[in-house]
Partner chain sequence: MALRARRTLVMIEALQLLISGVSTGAIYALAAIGFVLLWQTTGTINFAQGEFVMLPSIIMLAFVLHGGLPLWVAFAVTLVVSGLLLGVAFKVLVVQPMIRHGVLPLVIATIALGIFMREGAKEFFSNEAQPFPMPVPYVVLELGGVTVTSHHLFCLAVAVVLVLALQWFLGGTRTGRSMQAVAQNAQAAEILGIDVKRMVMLTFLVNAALVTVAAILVTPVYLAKWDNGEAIGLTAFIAAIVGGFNQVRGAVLGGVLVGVLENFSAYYISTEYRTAFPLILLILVIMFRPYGLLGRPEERTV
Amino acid sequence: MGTMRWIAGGIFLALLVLLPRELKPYGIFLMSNWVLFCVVAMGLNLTLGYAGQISIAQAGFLGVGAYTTAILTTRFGWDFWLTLPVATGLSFLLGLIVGFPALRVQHHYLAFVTLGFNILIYLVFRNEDWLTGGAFGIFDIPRPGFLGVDMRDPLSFYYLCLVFAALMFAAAWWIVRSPWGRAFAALRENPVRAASLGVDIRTYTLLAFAIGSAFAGLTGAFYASLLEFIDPYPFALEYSLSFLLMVISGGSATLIGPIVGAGMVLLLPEWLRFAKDYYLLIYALLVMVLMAFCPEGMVGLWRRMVAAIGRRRARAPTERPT
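Will you show this chain by itself, using the form predicted alone?
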């Protein structure tokens, strides 16, 4: 099984590197958007999947990072790379603040709190024209320079996004396997028992929100450069619900789940456009069937299939030579 995972991972990575070379600019844009949304979903997966703290504010944190980079680069002339720690740090700080209600409320109550925060952030983006440009947004956001490569070329910028996503995946892998990840899992399974074992519930609850928010904020910087223009719309409630769907449909509390889920939510509707007026209906039905019959997501469905095949092989009678 371990060998098969490495082979599948190698094939997947090769596709990520080679497939965009055969695509038109719009296809490359979709791939760039997908790898960035994978990182946003990874951050939410740390908060929701591993730590068990529901959040419907991930698009808001993405917007904080995007607007931070857009404002600093267009109005103050900052280099893109210098804006990254500011965007990440601001999102981390806001994540800490949003995490405080989780110390008192849980489940759907916490969902409403984070939903309210997302709406508040969206209203700031929409109404504070002096800072964010309001509904007109911010134009002419520059692409970053990197080793003399022209990042205005869609393919070059895609590879930069891909490297960024790979580094963030490695960071998520490290967090999950670190003492932080084990504390998150204990917090998700049974907070009372975790506290009795010495886990600082307050600290790790706040960290779960802050780290997940920092993933989104850092991605927002790349997202603003990808679009080269931002307005408030992508950071509304609809996008936060989409990120939530990415984690759940792909498979929460798994490293690969957000990647699969982001592909389903972002790319599957594009592949279904051949159905013209019915593609959204087909997409909605597919998601409903998946959630009804396999609530653990696509990764869970795959594990079920592998386990079923293994059981069948174990039950199959061995042939004896005559």
The other form holds:
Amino acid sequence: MGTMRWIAGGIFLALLVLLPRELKPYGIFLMSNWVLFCVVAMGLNLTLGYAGQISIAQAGFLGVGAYTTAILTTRFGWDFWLTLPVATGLSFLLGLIVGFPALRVQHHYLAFVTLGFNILIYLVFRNEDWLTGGAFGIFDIPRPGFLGVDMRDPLSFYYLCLVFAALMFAAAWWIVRSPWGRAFAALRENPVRAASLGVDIRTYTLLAFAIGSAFAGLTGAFYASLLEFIDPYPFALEYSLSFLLMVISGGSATLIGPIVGAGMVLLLPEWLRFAKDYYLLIYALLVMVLMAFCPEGMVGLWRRMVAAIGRRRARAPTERPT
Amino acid sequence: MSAPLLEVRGLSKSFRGIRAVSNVHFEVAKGEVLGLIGPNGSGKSTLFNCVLGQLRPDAGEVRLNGQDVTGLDPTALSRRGIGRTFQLLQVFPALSVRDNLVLAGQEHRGTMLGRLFMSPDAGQRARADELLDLFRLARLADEPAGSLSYGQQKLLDIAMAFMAEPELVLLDEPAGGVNPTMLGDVESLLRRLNEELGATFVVIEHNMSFVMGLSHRVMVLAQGQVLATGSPDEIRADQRVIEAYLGD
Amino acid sequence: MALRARRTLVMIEALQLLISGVSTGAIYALAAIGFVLLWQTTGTINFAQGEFVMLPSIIMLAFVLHGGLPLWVAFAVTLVVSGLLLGVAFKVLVVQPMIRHGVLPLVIATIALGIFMREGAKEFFSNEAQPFPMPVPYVVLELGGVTVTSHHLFCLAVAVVLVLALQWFLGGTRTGRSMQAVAQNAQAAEILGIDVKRMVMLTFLVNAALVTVAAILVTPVYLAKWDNGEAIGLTAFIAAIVGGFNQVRGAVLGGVLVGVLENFSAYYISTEYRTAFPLILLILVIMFRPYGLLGRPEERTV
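Coords for the form predicted in complex with its partner chain, given the form predicted alone:
What follows is the whole complex; the chain from before opens it.
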């Protein structure tokens, strides 16, 4: 299993590097978008999947990062790279604030509060013209400079996004396997017991939100640069729901779940283009079917299949006496 | 005379006007096993939860090693050396058995930020394996805790309470729901922990032979008040205790 | 003199805002009550509740425009259609298969259902806002300087009658009390010999009826449009939580409060942020009274 995993990972990486070379600019754009949304979904997966804190504000956090970079680069002439710590820091702080209600309420109440925050953030983006350009948005967001490579070339910028996503994947992996990851899981499974074992559930709850938000905020900087123009709409509530869908449909609390989920949510509508105006209808229907038959997501489905095959192979009575 | 390890003075707690615990005093010496018995609804669990910071007592104080710890939250109490188990089984079913133990120890050392950069086992592996051997769970170390039998989960639950080398452990019905064969294991294990490793316990238990066999001293609660305290033999012979149970 | 005149004017203005706010709030309350009932009996958080109001309005309008039916006949027919679609079909096809998987899949599924209904209405009906007939003749009444429309009074009256009827039904009839019992503790209700399945189905039907009434009241003002549900759903939802999730009167209080707050803040503070104030109220209520204004706080226990 171990070596199989490495081989599969290697092939996947090779595809990520080689495939875009064969694509038209729109295809490359989609791939870049996907790679970035993977990171946003990974962040939400930390909050929701690993730590069990429902958050429906991820698009808002993405927006905070995107607007931070857009405003600092276009209005104040900052270098893209210098805006990254600011975008990360602001979204981290905002995540902390949104996390506070989680100390008091859980489950659906938490869903409602975070959802409320997302709409508030969106309203600020749309209404504060002096800062965000209101409904018209912000134009001419520059691409970053990097070792003299021209990042206006879609392929070059895609590779930059890919490297960024790979680093963030490593960060997520690190967090999940560190003692923090274990504490997050304890928070998800039984916070009362965790507290009685000395786990500071307040701090971990806030961290779960702040880290998830920081993943989104940092990605926002790249997203603004990818689009070169931002307006409030990609940061509305419905996109937070999309991110939620990415995590759940891919497989929450798994490292590759968000990657699969982001691909499905982002690329499915593209594949459904043949259906023209009906694509959203079909899409919504597919989502309902998926939730009915496979609520643990694609990774869960895959595991169930592997387990079923394994059982069939080993029909011999090897059950442990318990 | 050294100060008692745990000292509870005048503890009271009411729910909507009903006194669940009323002016309770008791102390626990280092190395002692105190049994806590009483009919259903006599306030045992409420008393536990007040001592352990799950509930805020209306009056009274709790001292650990002479220090006032009244009203501290469960996390702080755990870090000060009070371990506990719950009446209902409380393990983390999706984590492996070893991870359950590592978790129970990892937050007691180092800093929050330091833990992000620690090795995944947080330096707790040796201690975890020691307890796994002691509790005879070693061969299940990598299984998810949720896949264990009820009795094994109960053992794991108790082992977790011991992971951070607490000064005092409060066990809420350690024998509850455990089958008779396993019961002997739990009892001998707790006795070993007490006699060989000097562990101090307070044990709530309904199983009389279990608690009488294990405890040095037994305290009886009835209607939120201490009815009697004494050696197991004294309590067995106490007419008031028998009445309290029969009257229930 | 001028000062007093201005003061009177301000008073009249405020009174007017209050009346229209209460009347809109009463409609929100109807949707919120349905939302609360569904949540209590089945644990369903219906993120499509707004679309549940939008759809009957469009069906009703279709009956009026294409079927040539008078509005009240269309309403009666729509009530039946709603019962089948938003009651029975919703329960059997969406809630039932998913409820056992936990909260999140059902949340996502109802969100998807909302999108489905929105897109369906847009594709198969119209993507333009359509005028909707008034259920009662439109008259503007003036009472001591305060102008009130017949529609506002009608909304208020219908909502009051409906809420009272519902209270009587839930508290005063055997079926209603059984429904309440199921809402509070389905297992205990089952032991008591209550037909839980029937009660759950009844709840879905009551919700379908409530949203249909809300539709005929709200649409003459909002116009019939595929994306109406977003605003209505969110408001109903805020109303339900603000008031308290445990009773009908909580939803009523929440609805009226949100309606009034929205009106006042839009008029006196900022139109752009009119949706923001109910949201801030929502966040404050959840933070400081998580079980709602009329809900009961719970002790911190194990």
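Positions refer to the first chain, counted from 1. Between two forms, the rigid core is the largest collection of C-alphas that superpose within 1.5 Å. It should be emphasised that the depicted structure is a prediction, and the values quoted were computed from it without experimental measurement.
> If you line up the core, does residue 30 shift 2 angstroms or more at its C-alpha between the two forms?
Comparing forms between the two forms, the residue 30 CA shifts below 2 Å.
> 2 Å or more on the CA of residue 255 between the two forms, with the rigid core superposed, yes or no?
Comparing the forms between the two forms, which are aligned on their rigid core, residue 255 does not shift its C-alpha by 2 Å or more.
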